[in-house]
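Given as structure tokens, the chain that follows is alone and in the form predicted on its own.
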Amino acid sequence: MEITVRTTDLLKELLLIQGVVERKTTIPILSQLLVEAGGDGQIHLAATDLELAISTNCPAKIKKSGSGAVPARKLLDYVRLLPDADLSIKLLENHYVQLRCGRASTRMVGMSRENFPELAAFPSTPPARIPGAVLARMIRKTIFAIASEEARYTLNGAQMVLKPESIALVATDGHRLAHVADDHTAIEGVPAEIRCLVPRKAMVELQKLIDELPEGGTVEFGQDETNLFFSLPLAGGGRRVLAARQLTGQFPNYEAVLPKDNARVCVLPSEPLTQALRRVAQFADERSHAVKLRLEKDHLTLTSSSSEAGEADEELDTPYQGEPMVIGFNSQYLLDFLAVAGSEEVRLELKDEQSAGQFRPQGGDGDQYRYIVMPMRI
């Protein structure tokens, strides 16, 4: 294999791929980047950690076709230091890889291409086509609620529900639940309802890929018995494909926990509430992050205290006319919601001190967004 590629073009693809490269692994080949050169003026790049895989293309001049495995992290670190110029990459004997850029020259120790895992291919069935902007917005509004505990396997991802006329994404860690739906977007290629669990790591990498989509771009979605596939077009031709192993198991029946009779409602300005919460949270218990909300006629009071830090309280005006009540929440959970609500005002809907509170944007992006948080005893 012998190719010439622009350093800026290669660097862009290397940065997108790094998220799935295994750095601490007992399987050395997983720290490698697969580089394949054909006759179409593109090189094919791929990386995998066996749970997630990304493949992409990069324009290049192909002098000699072939393939090899190159240390992914070392290649990125080296290319980062090169100027915007042509880079020559040549596969030598014993899996060495030679790189030349201007007067700079280096040889890296690669590995045999035969040892690289076989990557799953995008299904041949017609894909579902999801507007990239819609999917990116939904990921942003749910990803923070995904469980990080490995023991809760089915909560380590978000449930995606595709229908011919709508899309929904749901995530929960058992203490809070984020649910966002768009009933005004037709999803091409979905003859009937599709439900699947998208792993958190796949959503993180998918966000990065969608950020590179041109305005109005779409994401093609497919699945087989074991994998989920997301394919995105490249501006210069070709596609970037993310493949993720499906999470197995039963996602909780989230519809059963969505509040239906939270009659105590107050509307609050998003930015003042965010700033007040940040200040009050400075004096909350470091483990629980608990903040007390006291709701009374025409105002809401936020309070916190800890034996180590002290105490704080702030008051906000709200047109609330219901019965007074006091309820506690994890302040970080509320700040996570406020960071992505996308509206100047938010609604806090409560039932009583022991029941989950529901937060919604007042207005917002046009989708249906609900965020349910379990209360704390304080």
The other form holds:
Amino acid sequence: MEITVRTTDLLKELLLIQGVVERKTTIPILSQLLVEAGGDGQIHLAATDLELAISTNCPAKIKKSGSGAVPARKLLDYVRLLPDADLSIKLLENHYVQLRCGRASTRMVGMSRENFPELAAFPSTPPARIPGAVLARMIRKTIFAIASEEARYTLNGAQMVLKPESIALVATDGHRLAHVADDHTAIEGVPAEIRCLVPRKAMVELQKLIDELPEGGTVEFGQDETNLFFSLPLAGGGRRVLAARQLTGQFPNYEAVLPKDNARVCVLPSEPLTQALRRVAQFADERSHAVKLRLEKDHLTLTSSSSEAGEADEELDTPYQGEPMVIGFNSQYLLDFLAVAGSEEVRLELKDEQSAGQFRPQGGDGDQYRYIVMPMRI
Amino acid sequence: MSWSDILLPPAVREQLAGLAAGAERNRTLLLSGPPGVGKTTSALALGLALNCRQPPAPGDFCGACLSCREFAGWDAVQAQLEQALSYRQEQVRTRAKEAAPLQVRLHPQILYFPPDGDFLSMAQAREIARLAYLRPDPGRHWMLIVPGFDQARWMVQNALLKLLEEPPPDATLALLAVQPAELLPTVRSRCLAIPLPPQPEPVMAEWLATRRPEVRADDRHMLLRLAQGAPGRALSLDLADWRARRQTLFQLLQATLMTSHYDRLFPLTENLRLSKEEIEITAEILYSVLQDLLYLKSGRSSAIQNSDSRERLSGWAREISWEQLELAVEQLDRLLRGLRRNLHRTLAWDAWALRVRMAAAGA
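Would you generate the structure of this protein in the form predicted together with its partner chain, following the form predicted on its own above?
Below: every chain and molecule of the assembly, starting with the one above.
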């Protein structure tokens, strides 16, 4: 293989791919990047950590086609130090890779292409087409609620529900649940309902890929029995494809826990609530982050106390007219929601001190966004 | 290559092939038996059978299909393990054991998690669970092999309980143990126990003649005895190395049992200032010698393992008393237990030799 590529073009793709390169591994081939040069004026790059795989293209002048595995991190570290110029990459004997850029030259120790894991191909069935902006927004609104506990693997991802007329994403860690649905966006290529579990790591990488998508771009989605595939078009032709191994197991029946009769409603301004929560949380217990919300006629009082730090309280005005009540929540959970709610005001809907509270943006971007948090006994 | 080419007790072979063929699979197995008896081989073969694309018979594997060809090889474990360790040492410098849990990929779906240091680490246990809950490649099945699980700390065993209780449908976990009784009862109760008994000597003799034809007949006989029905051990045992190590031990035994000069004793124990692994090998040789002395004293001379030193051992067997022999074994057990707690190696051998010597002097 012998090719010439622009360093800036290559660097852009290398940066996107690094998220799935397994740097800390005892399986050496997983720290390598697969480079393939065909006859289409593009080089094909791919990396995998056995859970995720990303493949992408980069325009190149191809003198001789071929393929090889190159240490991904070393290649990135080297290329990012090069100026914007042509870089020639040549595969030598014994899997050595020679790089030349201007007067700089290096030889890297690569590995045999044969050892590189086989990458799953995008299924041949017609893909679903999801607007990139919608998907990115929904990921942002749910990703923080995904469990990081190792013991509950089915919660280590978000459930995506695709219907011809809507898309929804749900994530929970057992203490809180974020549910977002867009009923206004038609999803092309979805003949019937599709439900799948998208692993958290895949959502992180997908978000990075969508950020590079031109405005109005769509993400093509497909799945086979093992993988979920997200394919995004590249400006210069070709596609970036993220393949994520599906998690086994059933996502819990979350619909059963969605509150139905939380009649005590108060509407609060997002920004003042965020600021007040941040201040009060300073004095919350370091492990539980618990804050108390006292609802009374026309105002809400936030309080916290810890034996070591001291105590704090802060009052906010709200047009609340219901019965007084006190309820405890993890302040960090509330701040996570407020950071992505995307509205000037939020609705807090409660039933009693022992039942889950529901938070929703008041107005906002049109998404049906619900955030359910279990209360804390304080 | 198929099940019929692997030396396993027929009942075990049938059970494993049945597991691979069955629609309902028990997916947590506890394969137990002495070192070299075939635990790893059984688990690898089961992994191949579960993934074979063209099984010649239900539950068997062909050795020729795409999946079988992706297998790194029966002898690849050690080489790949060494490669993994050296790669990690070079590449992952900070908190390497936690950041890069030790694993060896022998096939796209067959992963092997050897003890990282002395035990399976918590990071490895987490990695096993993480992988098990991911879907394997289409039409394939994960086989996750955990050797030496009886050495794993209880905390680590507990970390896998949920996975052992309800393994995902596309994953089989093979726990390998020399001493299954050392495992938590909660682990044992969640696994299908498959004990692998040693092979009968005639079966081993026939098999070894085809596998190591270059070995002289008398050496092969000794190999058979030393392997004690474990095919893996018969294949890997280096007789020249065994004899060299045994010579050092013979000198020590001679000095311990027959000499009253302590100044001759301690220079000999200096020679045993070895690494922990080497001490375990040395202790194994010493056990075999002590067992031979026991056989000779009880008139079962045909059962001895170190058959090439029959004369010397017979002489010692006449000299040594039953009490001395019992004490020597007890003290060796104690030495090995102490080594696991990082006892000073030379001092441990000094103490062993002194106690046995004092008992001999007392007698």
